[in-house]
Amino acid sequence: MIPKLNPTVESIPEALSIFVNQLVYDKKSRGERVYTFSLGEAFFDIPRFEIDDETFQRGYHYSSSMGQPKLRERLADMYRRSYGVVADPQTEILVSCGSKPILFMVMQAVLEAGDEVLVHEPGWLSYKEQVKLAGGVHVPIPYYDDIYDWEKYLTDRSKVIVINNPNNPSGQLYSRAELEHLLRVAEEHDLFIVSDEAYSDFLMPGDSFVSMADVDPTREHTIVVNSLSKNMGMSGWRVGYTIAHKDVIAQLLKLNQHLITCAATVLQNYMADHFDEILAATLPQAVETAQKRRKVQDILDEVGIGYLKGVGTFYFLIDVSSYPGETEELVRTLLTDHNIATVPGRAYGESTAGFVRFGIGVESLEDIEKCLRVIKSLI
């Protein structure tokens, strides 16, 4: 028998969306056609650029734990041009191997044992577990509670409010007025706001994304985390970044040095060298995905399936509460009997247990409508 393992780690469940997707991969490896609405990405047509031998060989080696300087400069320029955020690429931006480890490092850097982290549901499923691993206490806010009512969940142990803007999976987009209110709450109660902005470009023209780093330009209460996985359609490359106060970055740098060292050098160099060209190809496709989302919303209305309101990302949280059984049973039935892969809403909070996450980034509108009609017939 092996020695005793860490009970905190043992208490954490598998990431449910990744578990479902592993079942999808297994089915596909057997040659089955699976309608995949469980994936957390959109498939883009991305140009391929040549890498000369010298550049490729440089990529074999370690690079800055802050992230390659050229890539940080590109990120700072993008946030300035797109969102009006002025950040020093030398001291206020850190790059690592995806936004997931950065979010975890943020929790490690700011939480003491027993500190509370408020998360508005639906909350991305790893927030809760990362808080627990960092010694904090996850405090859920039900999806139906308005942002102006969140203060009732604060205690003298509150330390962080996490928002996902736009939200995965509801698509909710926070307004400037809402973010300004949140900043006033953070200032009054001495809190950090962790703003996960990984879906910042998946919006229709006319929908306005406001970065929390623009609302809080000194970043005394704000830590922004973003990713090149979603907006650039490069999820497999695992490159993410954070924009924060230089004192926070200094602590994250130490954690990054001890845990990661650096994001993949060759991929950082590639992104830095072709940053604008990749964005020129992928951002229009992000807008097209948002337009597709609007069409799927029309299909949901026509079929008669409810959903949480939102305008961003490539997900819907659809209401299946009329199903005569547990939502998890419905998800199993859809996958086993109909080869339709979704994610149970309970993964994103108890208040959303009667929903399923339905991602539209992979399948065609025709197949989406066909599968939604199957779901409607079951609920």
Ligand code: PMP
Second form
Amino acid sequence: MIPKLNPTVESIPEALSIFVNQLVYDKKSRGERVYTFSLGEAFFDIPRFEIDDETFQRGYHYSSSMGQPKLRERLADMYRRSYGVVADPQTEILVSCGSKPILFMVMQAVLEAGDEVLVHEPGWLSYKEQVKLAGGVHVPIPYYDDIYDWEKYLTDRSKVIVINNPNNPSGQLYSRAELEHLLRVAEEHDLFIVSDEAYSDFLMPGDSFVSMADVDPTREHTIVVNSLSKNMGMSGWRVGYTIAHKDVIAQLLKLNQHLITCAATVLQNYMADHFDEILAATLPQAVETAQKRRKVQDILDEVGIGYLKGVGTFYFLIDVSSYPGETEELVRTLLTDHNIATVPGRAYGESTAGFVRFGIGVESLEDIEKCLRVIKSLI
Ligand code: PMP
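Switching conditions: you have the form predicted alone, so give me the form predicted in complex with this ligand.
Okay, now the whole complex, with that chain kicking things off.
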């Protein structure tokens, strides 16, 4: 028998979306055709550039724990051009290996034991576990609660409000007025708003994204997290970044030094050298994906399946509450009997237990319609 392990870590469930995707990988490796609506990515055509010998050789070694300076400059430049955010790449941007570890480090840096973190549902499934690991208390806000009513969840232990803008999986996009309201709440109650902007480019041309870092230009109450995973279609490269007040970055830097050292040097250098060309190729594909989402919305309306209101990302949270059994049983039946992979809505909160997440990033519109009809027949 092994010695006792940490009960907090033991109490944490596996990430349900990754668990479902493991079943999908297993089925695929047996040669089965699986209709995959469970994946957290869209597949882009990404231009490929030669890596010269010098870049390759330099890539064998550690590099700055803040992130390669040239990449930070490119990121600052992109946030300025795209979202009007002015951030100093020297002191206000830190790069690490994906936004997931950065969010973990943010929770470690900000929370003291017992501090409360409000998360609007559907809430991306790792927020809750990361808050718990940092000794904090996760306070879910049901999906139906309007942003102007969130103050009723505040106590004297509240420390952070997490928003995911636009939201995975509802697609909800927060307006400038809503974000300004959140900032006023944060100022009044001395809170941080952690704004996860991982899907900021998955919007139709008329829907404009407002970064929390633009609403709060001093960043006294705002920590923005983003990455190359979704917007640039490079989830496997594990490059993410944060834009925050320099005093917050100084704390995150120490955590990054102790946990990660640096994101892969060769990949950071490559991205810094080709950032604009890659962005020019991927940005239109993110917009196309949002347009595809709009078409799927029409199919959902036609088939007669309800969903949470939203405009961005490449997911829907679809309403399966009329299914006679538990949603998890429906998800299992869909996967085992129909080779249709989805994620149970409970992964995103109790208030969304009667929903499933349906990602539209990788399947064709024809297959999406076919599978939605199967789902409709079961619910
Ligand atoms: N935030 C959200 C809302 C996500 O959906 C994901 C990935 N599924 C992440 C953060 C983490 O992304 P990464 O670590 O690849 O940057």
